[in-house]
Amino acid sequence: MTGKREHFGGRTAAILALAGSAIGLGNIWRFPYMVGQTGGAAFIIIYLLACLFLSVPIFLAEAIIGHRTHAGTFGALEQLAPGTKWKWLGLLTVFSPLIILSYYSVVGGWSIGYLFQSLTEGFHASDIGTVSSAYAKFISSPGRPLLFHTVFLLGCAVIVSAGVKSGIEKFNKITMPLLFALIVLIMTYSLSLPGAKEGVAYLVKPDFSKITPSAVAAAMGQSFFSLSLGVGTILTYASYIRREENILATGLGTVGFDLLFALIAGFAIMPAVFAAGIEPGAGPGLIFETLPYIFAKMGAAVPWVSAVVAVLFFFTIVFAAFTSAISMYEVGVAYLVEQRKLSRHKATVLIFVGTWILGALCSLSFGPLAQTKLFGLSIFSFCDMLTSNFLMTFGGLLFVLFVGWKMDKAVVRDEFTVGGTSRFNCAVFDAFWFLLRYVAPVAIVVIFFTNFFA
């Protein structure tokens, strides 16, 4: 199987693909509103610590499994622990990213809707109330969100069916540098707005009284979501990385890019939120309410600059979402191709149908299905809560336990140190091993229970 398998071209391609998975709506849509809801700078500090000491070891654990076996989630665990129950973890991680994909595609669709609006009529509402009700009206109407959800998912299907090298790698190589350029441009603009200073202060001056157990759990959960952990996407992408590649360098590169992007996105959004006088704790609608308002205000002064920035912004969000969504899609495709022997094309179609249906239900749960509740939550919120609070943390826990306690230490060391050839990696192996075996599992169990009881 290894011989026929596709590979990313080299380290840059691998980092771009992994960063493409990591950088997405999590950074631009979720991170700013989590910062706003959970205490500004204090949240960011915990988030940075969580990324370094918790997410890096988990990321590496997943990457080691994929890279060692060059197989998708199910096959990888079956290969490393044949005949055991571990393969069920593989199966769980085939489904978790597909559930995320379903509702992610709905938000990806909204972004396409806003991109479309920025390209056609633009944004003109002069008060925030009108902007908020336009957002509420848009997401609750059945037709357009469904249409855009379909367009988004179809786009993913086209890229994924083209394959790892000519689809996923090529797409990420072009879009990732573009995304960085765009977000830096938007941040520069946002920082130049009158009133932006307050937003900057909010992001850099911590108020330590905001550090509560649920803020810590939220920061850890956000780092899981942002780095695509615990659902087999990192494992699957790492399985396309060449044998001789340095997993630690690739992992640190990816985490570094993801963090940098989240911070830049924070500095792009928060100053604009404060400049517009919007409540930073507004929740999931934050960017979809703040930005159109800013664009409308700006448009009243200099219409063409506003129109261009609006298009660039929504373009950035749509492409960032695409590169992440294809990584979730690929987990399911890899499973169907490798384990069920389906053609890549058929696998793509099958996953399209399944995720389209669940996504449509999530989309309709803002309108006609608003009364349908699962454990008191709408279908959309249920899928989000189930995956980000439980399946991701549970999957992450099982991955670290597998690598730290089940796999042979010599094999893990061999993978981590590139067969003993990297002196730096050899020097930090013991620290990694400690974080992996003790710190990560305990921290994950704590997040899990905090999420459960909070």
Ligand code: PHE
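Numbering follows the first chain given and starts at 1. Quick caveat, the model's predicted, so the values are computed rather than measured. Superpose the two forms; the largest set of C-alphas matching within 1.5 Å is the rigid core. First, how it differs from the form predicted alone.
- Once the rigid core is overlaid between these two forms, residue 154 does not reach a Cα shift of 2 Å, moving by less than that.
- Positional change of residue 221 between these two forms reaches 2 Å or more at the C-alpha, relative to the superposed core.
- Core-aligned CA deviation for residue 117 between these two forms: less than 2 Å.
The form predicted alone is what I want next, because the block you gave corresponds to the form predicted together with this ligand; please supply it.
There are no partners or other molecules in what follows, just the one chain.
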């Protein structure tokens, strides 16, 4: 199996793919809001420390499993712990990303719908309430959201079915540089708007009085969820990294790209929000309500500028959604190809059917199925709650426990230090080992309780 397995072309290709998995809609709608509400530059410092001392060790725990075995989530755990129940962690992390993909593709479909509108009709509204009403009407209608959900998922299927090098790697090599170029262009324009300096101050002004225990836990949680930890995407992509590659360098590169994009996105969005005189908020409403209103308001003065910025913005949203979604799609495909011996084409079709059905139910939960509740939640909200509050944190905890307490330390050291050839990796291994065994498990438990009871 190992000899026939595809690999990424090199470190750059691996980092772009892993960064694509990490960089998604959450970087755009959640991170800027959290920075401003939780201490500005002070929060960024805490977030950076959380990335280095928490998320990087967890990231590497997943990567070590995949890189050591060159197998997907189920097969990797079965190889490293044969005859034990650890393989069921692998199966859990096959289903987790597919549940996320199901409802994530609904939001990805909304992004395509708004891109289409920005290319055709543009955005026209006298007040933000009109835009909010249009958004509510759009997501509650059964037809168009289902159509765009289908288009988005089909796009993911086409990319994944082409394979690791010809599909995933090639797509990320094209879209990731383009994604950064687009967000930088939007940032440049946003910073030029009258009143933008208030948005900049919102992001960079340090307020250490807001750095409370809950703010620290929020920074830890954001670093964890932003990197898509605990659901097997990192493990699966790491299994396509060549044996001689330095996974610490790859991990640091991925975290660096993710942080850089989040910061640029903040400076692309918040200055425009403040320039329009709108109270900043988080969540999908920022993308589909607040920003379309800003585009409409800009269009009243200079219509062509508004149209161009809107198109660029929603292209950015669509690309960011795709790069994350294909990593989740690949986890299920890898399982079916390796464990069930299906062809990549058949595996892609099967994953498409399953995620389309669940995604359709999530989409309809805003309209015809709005009264259908699971534990008091809509189908969409239940899937979100299940994965964010339980499956991701539970998976992350089990990964660090497996690598830190089940795997042989010599094997972990061999992977971490590239067979002892990297002096820097050898020098920092003991620190990594301590963080993995004692700090990461406690931090994940804190994230779980903070996220669950918030």
